[in-house]
Structure formats: C-alpha cells, structure tokens
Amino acid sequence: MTPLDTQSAPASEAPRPGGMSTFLANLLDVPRSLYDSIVRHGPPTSDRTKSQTVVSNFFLHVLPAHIHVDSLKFWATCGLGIVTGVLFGLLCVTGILLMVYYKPSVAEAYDSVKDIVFVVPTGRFMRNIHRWAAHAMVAFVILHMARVFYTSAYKAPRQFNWLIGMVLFVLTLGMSFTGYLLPWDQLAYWAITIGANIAQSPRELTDALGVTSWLDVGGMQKELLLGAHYVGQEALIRFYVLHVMVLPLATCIVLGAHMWRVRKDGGLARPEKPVPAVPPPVSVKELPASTRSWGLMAVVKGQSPHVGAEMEDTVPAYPGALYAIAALSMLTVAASLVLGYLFDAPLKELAAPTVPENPAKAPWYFLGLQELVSYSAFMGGVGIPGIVVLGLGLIPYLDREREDAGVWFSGRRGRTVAVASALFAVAWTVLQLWFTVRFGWLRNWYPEIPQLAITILNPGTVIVAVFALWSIATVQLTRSTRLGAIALFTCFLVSFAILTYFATVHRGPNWDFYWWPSMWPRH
C-alpha cells in the first residue's frame, strides 16, 4: 500500500449514518427546532434581544422596540386606551359564545336569551360580562378622548389620529346601540324605538318649513336604520348583522390604523425635555497642537451634539410596557368578572309594541340627547350633536399653539380655566333645568308659537350658545385658543354628565320631573 492509499477519503465519500438514525435524531430534536423556528433569537436578556422580541413577534409588533420612560408613568395615559382595547377583546370573546345560542328572529330571540340565562351553563355569567363590558367600553372611550384632549395629544402631528379616534367613538356607540335590541324585551324594544325617533327628528324641521312631502330626511334615516317604518324583524336582523359582523370588523380596521398612527406620529405624547446649553464653539486655531488629533464619526441632523439625546431616556418595550399592559388587562378582566358575577343584566318582559314603556328611556349614553330631544327633536337629535362633533373634529386644526404635548391642562392656567368652566357649567346647566321644570318654555307661555321658533330657541340651544360665549370670553381674556378650547370642552363634558344624570334619575312617566323614582305614580 502506498502512502497515497493511506490518506483519508474525501468528506463526500465519508460513511453516512443510516436513514433511520437520522430520522430518530430529527424526531428528538423537534422541540428545539420548533422553538428556534418561532423564536429566532436568544433569550431576552439584553437590550438587543429584548428589542428583537418585540420586532419579530406579530402580536408585540404594535409596540415600538423602545419606549420612553415617561410614557410608562401612570398619569401619562392612565391606561385608558389599553383598558378600552381589552374590553373590546372581551366583548368579542363573550359575543362569539353568545352567538352560539342566540336566534335573530322576532319569534325566537327572547326565548333564546332566556335559554342563555336559565339553561345554558354559565350563560347568565357570559351575558352579564358582555353587558357590563359594553357599558364600560363606552365610558372608557369617553374618558380616553378626554385624556387625549386635556394632555394636548391631538396637536401636530397627531391631528388626523384624533379624527380616527372620533370614528372609533362613533363605532363604539354603534356597537352598543345595535346590541341593545337583540334581547327583544320591553327595555330593548322601546329604547330602540326612541333611538329611531331621534333619527327621524329632522322631520320636525322639514314639517316647520313645509317641505316634508318631497324632502323627508328624517323618515329616510329612520327607514334606513330599521329597514321599515317600525321596529320589527327587519330591524332585528339588520341590527344583528351590524352588531356581530360589520361594526366589529370596521372597529378592528380603524383600531389598527389608530395604533399604527400612534407609532408613526412619534409615540405617546410627552413633554420634551429641555436641551442643555451648548458651550460656544472653540476655533481650531485656539486648540493646542497636541489636541487637534480628532476624526469625524457621524453627521446628524440638528445644530448641537445633543440631537437624539432622548434615546438615553428610553427602555426596551419588552418587558416594561408588556408587563404594564398585562397588569391592566388582568385588572380589567377581573373587574368585568366581578361585575358579571354580582349584577345580572336586565331582562324584562317580551317586547309588546302595543304596551309602551312609560317612561321609555334610551341607553344611558343617549339619555342626555333624549333630555334635549324633549325640548326640540331636531336640535336635540341632530343639530346639537352635529355641532359638538364638528367642533371636536376642528379642535386640532383651530388650536395651533405650540406647547408641550403630554402636560395635563397645559399647566396651571389650564387647570384654573378647567375648574372655573366646570363650576360654570354645573351652575348654568342646573339653573337651566330648574327654570325649565319650574316655569316651562315658550310652548307653555305661547301655545300658538310656530314650531320653527321652538326649534331655534329652546333650552338646548341656549345651553350651547352660553357655553360658546363662555369659550369666546376665555379666549379674549387669556389670549389663548388652547384655553378657550379647554373651557368649551369642559363645559360640554360636565353638561353631558348632568343631563345624563337628570334624565336617569329625575325623569319619570310622561317625562315629568320627580325627585326620586320611588315617587312615580303606581298603576
């Protein structure tokens, strides 16, 4: 044998393990291979791997890789957006479970809800959770919008995201309103009847102008909402489809755009930290020869070496932000479970179109409108809500004052204006309600007065006009459109709360005033 023959064979000609051995080795290695295919980086023990955890995960990718430490403080957002999102997810889960047993038919809807409550295991619990989570979501959306407003988080470059948030608010009201009819009991039937009458309220104006015969906007809106001139099978199936498919899908799409814009607009609003003073530049000629050995490392945008210094105040979103989201999520779910366990969702008698509820009241978030509708159907149902929505939408484009976003009430002056406006709104709204209950209004004084005069001049329009004048006076006094906006927003928010309370507690049969429901006449 020659020395050449003793050399090892090429790697390609080396003996290979048997096919069965390779299969068994791969089989034993499946857990590790599966983990590596899902988690494509090491354990999140460093800033790099923590960032990779967020960037490479579909569900966590809604978060930035790094988040500013100020954004993790509770008072920065109060967690209101997270709570609202968790409630929406909880509504989707419980809603799907309820859909399994619910039958969207006038003949079977009420009985199917009774089966859910009394026959289906945990059915009552799921329905209770769904009910209270829906009401809580409406409340938290309102609170979230108030937080965004009072912290100036609607200002450039976040103007359009404020409009997206308003769309989410409308979708939330739509989901809650359409779900209200599904039990098909007396409460649901007459609440939706009131909502349909609010939709028909433009007929008050067209009747006063004498154009209803060829321009019946109110009738068209009501028929579009109900699918008929009355609340029946067409309305039930229409509300069911909107509630379980159209509105949730639209909410998911708009919510995705809302969260995407939060990231693209610079993250959560926060005050900018002052940049330290930069010492005046020193001429190269003034430097000793021994100190002139330097090189250019990078070119950055800005006029000082402190550009991008806030990166030092950021932390990886994982685990800090993720733990905060998890904690708020668990608290929200726990609170919903407690409410669902302690309080049953109402279920009254089977809907009877010939036996009206007295008083018939809309859902709580429409009771303020119902109080205004009792003065003027058009202004309460369309005019004033339209003015409020238009005003809210224009806020970011009218208030262009440069100031730190993320500062509550824009500082001490803003807090003073907010408190003064809240006290003024309480005083004027209560005085207006007392005057109306005690002395009536134009129709009580002049029975023959034209309806158009009532439409133009009623307690609702007076409240709006007075609040507008208060806001204008605030702008003139403070020379600040931002403070004027705070004044107007606070007035409307406080007035909405008072009107909702008043209609809930003090309005009884025939929409008369009573101090307490226990004073209602008994039949």
The other form holds:
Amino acid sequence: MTPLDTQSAPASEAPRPGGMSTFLANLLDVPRSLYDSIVRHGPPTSDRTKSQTVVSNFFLHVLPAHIHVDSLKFWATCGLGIVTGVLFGLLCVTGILLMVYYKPSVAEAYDSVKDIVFVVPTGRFMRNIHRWAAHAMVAFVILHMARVFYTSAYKAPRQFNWLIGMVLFVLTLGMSFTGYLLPWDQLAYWAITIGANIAQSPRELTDALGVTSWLDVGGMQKELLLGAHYVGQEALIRFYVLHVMVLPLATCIVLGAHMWRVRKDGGLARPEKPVPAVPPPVSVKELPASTRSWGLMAVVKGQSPHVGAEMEDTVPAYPGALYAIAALSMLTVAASLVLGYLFDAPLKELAAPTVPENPAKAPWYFLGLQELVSYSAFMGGVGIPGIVVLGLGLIPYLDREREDAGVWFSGRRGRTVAVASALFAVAWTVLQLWFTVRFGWLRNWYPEIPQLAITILNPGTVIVAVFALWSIATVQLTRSTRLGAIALFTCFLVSFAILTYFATVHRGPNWDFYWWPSMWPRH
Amino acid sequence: MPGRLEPEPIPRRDFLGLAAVWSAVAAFFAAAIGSLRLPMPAVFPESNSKVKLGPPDAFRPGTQTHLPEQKLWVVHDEGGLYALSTVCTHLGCIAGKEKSGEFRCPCHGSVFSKEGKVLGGPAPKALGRLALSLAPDGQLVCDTMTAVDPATRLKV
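Could you give the coordinates for the form predicted in complex with its partner chain, as opposed to the form predicted on its own above?
All chains and molecules follow, beginning with the one already shown.
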C-alpha cells in the first residue's frame, strides 16, 4: 500500500472534517461543550476539584476555597450577615417588580400603589414582602452589628471593616427612610415632614446662638432634601431617585467591599487555637556540614499565618459553607413569603398636608429617636444619633486589647459586665421616662427658659451622659477598655430597645402617655 | 547634615509629582461640590406665598377665625388683626386648638398658649406671626413666608 492509501482508507469511514456530519456531531455535543466551557474542572469529589468549584466561579469566589470548621458553627456568626444580604437581594427583586407599576408623581403615586395592592396580579404580595423584608433588614443589620461587637470581631485587623459596616448601617436606614415616602399616604407624608424638619433642626442650635441669618445649615439640608420648603413633587422625585438608584447602588458597592474585606482580614473572627510551641531556631554552625541544606529553613523565626496546625482544621467551602448559605437563604426567603402572605403592609388615606396624623409615628426603628426628638429636635434627631454613630465608629480604634477575638463577651467577666449594664440601662431608662412623663421637663417648670438650656440638658442628653459615666466607671474599675466598650454598647442597645417599645406602645395622640393603645381617645 | 531642624529640600521631581496628585484631588472635590450645586434649588416650586383672605370686615373685633387651608388663625383683638401660624415650630406638624384655647401639636406634644407662646413640650419657639397687609382691592392679604414681631397688629 502506498502511504496515500493508509491515510485515505480510515477517512472514508470517519466523518470528513468540516463536513455536515461534523456539524451535526458538534450540534449534538453543544450541551456538553457549553457546560465544559463554563466549568473547566471535574465534578467536586476531591479536595482539589472542590476548591476549583469555588475559586473558578465568579459567584462563589466570594467564599474562600477552604474555611475553618469553627467558622461554620452556628454561634460563630448566627448567620446574621448572610440573612441581611439575602434580604437586600430580595428587596432588590421585589423593588424592581414594584417599579414596573409605581409612578413617582404626587398626582399618581397613591393611586399607583393602590393599583399595585388591588389590581396588579401578585402586587399586594410583592409589596408586603418588600415591606416586611425592609423591616427585617433593619433588624438584622442591628443584630449583625451586635454579634460582631460582642464577639470582638471588630478588633485588629478588622477595624476598617467595622467602619464599612457602619456605612452599610446608615445606608440601610437611608433606604428605609426614603422608601417610606413613596406610597404618598398620611403615614408617609407626616413621617417625612417630621424627618425633613429634623434635617432642618440644626436651626434650633443656630437660632439659640443667633447665627442663623448667615449660617443656616439646617435650612440648607432641608432644601437639599426636599427641593422646596414643604414635602411635595420635588421631594417625592428626589426620594424616589435616592431610593431606587443612588442608595441601592451605593449599598451594592459598599457591600462588595465589606465582603471582600472579610476575606482579606483573615476570614471570620474565631478564637485562636493554642499554637504549638516553636522549637528555638537551630544555629547552622552547630550542625554537621552534611545537613546544612535545610539549615536556612531552620533559622526562620516566628510563624507565618500559613504555618502550623491551622490547615488541619479547615474544610473545603464546597459544599459545607455553600449549603449553609443556601439553607439560610431559603429560610429567609420563606419567612419573608410567609410574612407577606399573612400580613398586609399598611396603606393609610391619601396624604393631606393640612391634617396631620394623630399620633404621627415613624417606623419602629425610628421611634426610639422620635421619643428623643420629643425632648429636643436637634439633640434627638441630629446630636445624639451623631454621637452614637461617631462613638460606634471609634470603638475599634479606642479598644485595642488584642486577646479574645471571636469569643462572645470576651469571656465570663464581659458577660457579667454586659448583664450588669443591661440591668442598669433598663433601670435608668425606665426611671428617666417615668420622671419625664410624671413631672415634665424644664419648659414646663420655667416657661421662659432659653432654648439652648433645653437643647443641652434634656432627658435624652441625660441618658447619654449617664451611660458615658457608667462606661468610664467600668473602665476605671476593670482596667479594661474592652469591658468599658461592652458596658457602653449594651447600655445603648438596651436603651434603644426600651425607647422603641415605649414610643410604640405607650405614646398616643398628642404624644401623651397611655398605658395601652386601646385607651386612646376616640374622635 | 539634613535633620529635623534642617530638612532636606524636596527634590523638584517629587514636588511636581505631589503637586500633580494634589491638584487632581482638589479638582475632584471641586467637581463633587460643583455637582452638589445642582440639587440645591435656585427657584422654589412654591406658588406665591401671598394669599388673599377676603375682606377684613369678615374678621370682626374679638373674634378668632380658623383658616385650615392656610394653616393659620386670624385673630382680631384690641390692637387690631394678627395672623397666627399653626405650623408647629418643633418639626412642622399642624397644632390644633383645644377647647381650653391652647394649641397642642399631635406629633410630639408641644403646647402653646392662645397667643402662641410655648407652654410645654419640645417646641423651641412660639408659633409664628405672619405678615398681614391690605391689597389694593381692599382684601386682607397674608404673606405666609414672612414672619413678623408678635406685637405687630394691622389696624382696620
């Protein structure tokens, strides 16, 4: 046979390259070759391919290839950050669906929301989910922050990520606040009127100092927010742009940085395992010449994070962490669906600019602030929240004790301080509220007193000052800034909860005290 | 010897580099502030703040008239007419008149006297007095954006 024959003979049986049969074979092969072009590794059965599953997938590579077994335990994180993130995703999806029908104009906003509730298929359901998921997101952001605080997860090298978390906290509140106006009902209108006037409340201070005519910070803030001197069309479109575009986009970017930083700061905070003692470095000169080839390694001092027994305690993130996240996501979505199915989001009467709601209450997470605002607009709405945000941000830079990252309450002493502070905060807040309701405050006793005195000295500032003193005393007594921080954080958290409860249940028409809402006078 | 007291002069190349970087930073912030100028309204969407309230004879001496649309009370006392705004000076809710004649704000419980003075609650100052005048056609006009001294009266 000639060499030419040996080549041509098999070709007559196999499909000719480029022919129709190759095309058909490729066509039949499309599903498999498409899959192979997406996933370039084998099934996740070995340690190596499990790592590849995570690392080579854009959506999964937010996870590390390996994760410490302790980080997967429930009490390491309680899954709070994941739940918050899932709620944000759910809010984006339901929010985009609502945007399809919502019309941000004063004339049509209320009617379009009514359409969503009564006409649009699944509209009421989607709106309910959006509402309850938004409330839940605020709650879980706060819980997540408390978890990070109490497990010392803000300590070096994680200080900056705590600050990024603070930004996300403020963005979450911003999204809730701007979304509150959009239904254009009585609840929305008056809550935003109050909110916008809180933005204007620095005037209380500048008026008292007599400098408003040339430095009107409050007025500028209100004009920037509302685009007018009242809540109207300009305000609605501004809040809409902030709510559906500016704030969610900022949240996406900052959330990305937040999660990236968790990885870069060494993964989730967890208690350090006792490190096996390192043998003292061997001097190369003491060794016989024949063993000197490994002498260089022997003289390396200290430990790299990758040296030691840590690797033994890690597992591939696939499937452990992934399944945990998937389960939490399903649970979160399921809970939101159940809430949305069972409970309708409130929709009151059309906004009436001349008839305020009585009482006009903000959403629950702002009610604690509203109670403080009922003492002094500037202090309750700007001053004290500013002090709290500043104080929270400073925590990791003031408390630099290095031990105990990942341990709840930093151990037994911290738990004692937390319990004592919680009891103290309950006692003081209840006492302060009782006193204020029973006896009034400076304005009731001395009607002519200058406003500056009330701005500086009111029940809200008294509570803040007492908690600050309590925390300083804790630092003095225990010689530990960490315990002082626990004392302060616990006081504020407990007091926030009590004020929120008090304003929700015990404040009625004209912001008067009532034991129960059933005792409110009927009009 | 360069030291803390006699620092080494900064090399020209470094100086130019730093100057370029800080110029870029300054330009960025100037642009950011410039962009914020846009949402600061130059013209407000409000309609004319002056509203006609009808002929002054409608407000007889010794009466107090509630005008809910304008959020004010027109009071005619011994001195003459004055307009009392019901917009609470605390956070902008509308204070309602109680049977006792006092004003109470539904939002945070501020209490004002018949004349608008603060009696209790968080309000930092008295209810506003608004400028009253007579239009050429003889009607009473209230400028809802102009506050006047509490002693001001319009004699009719």
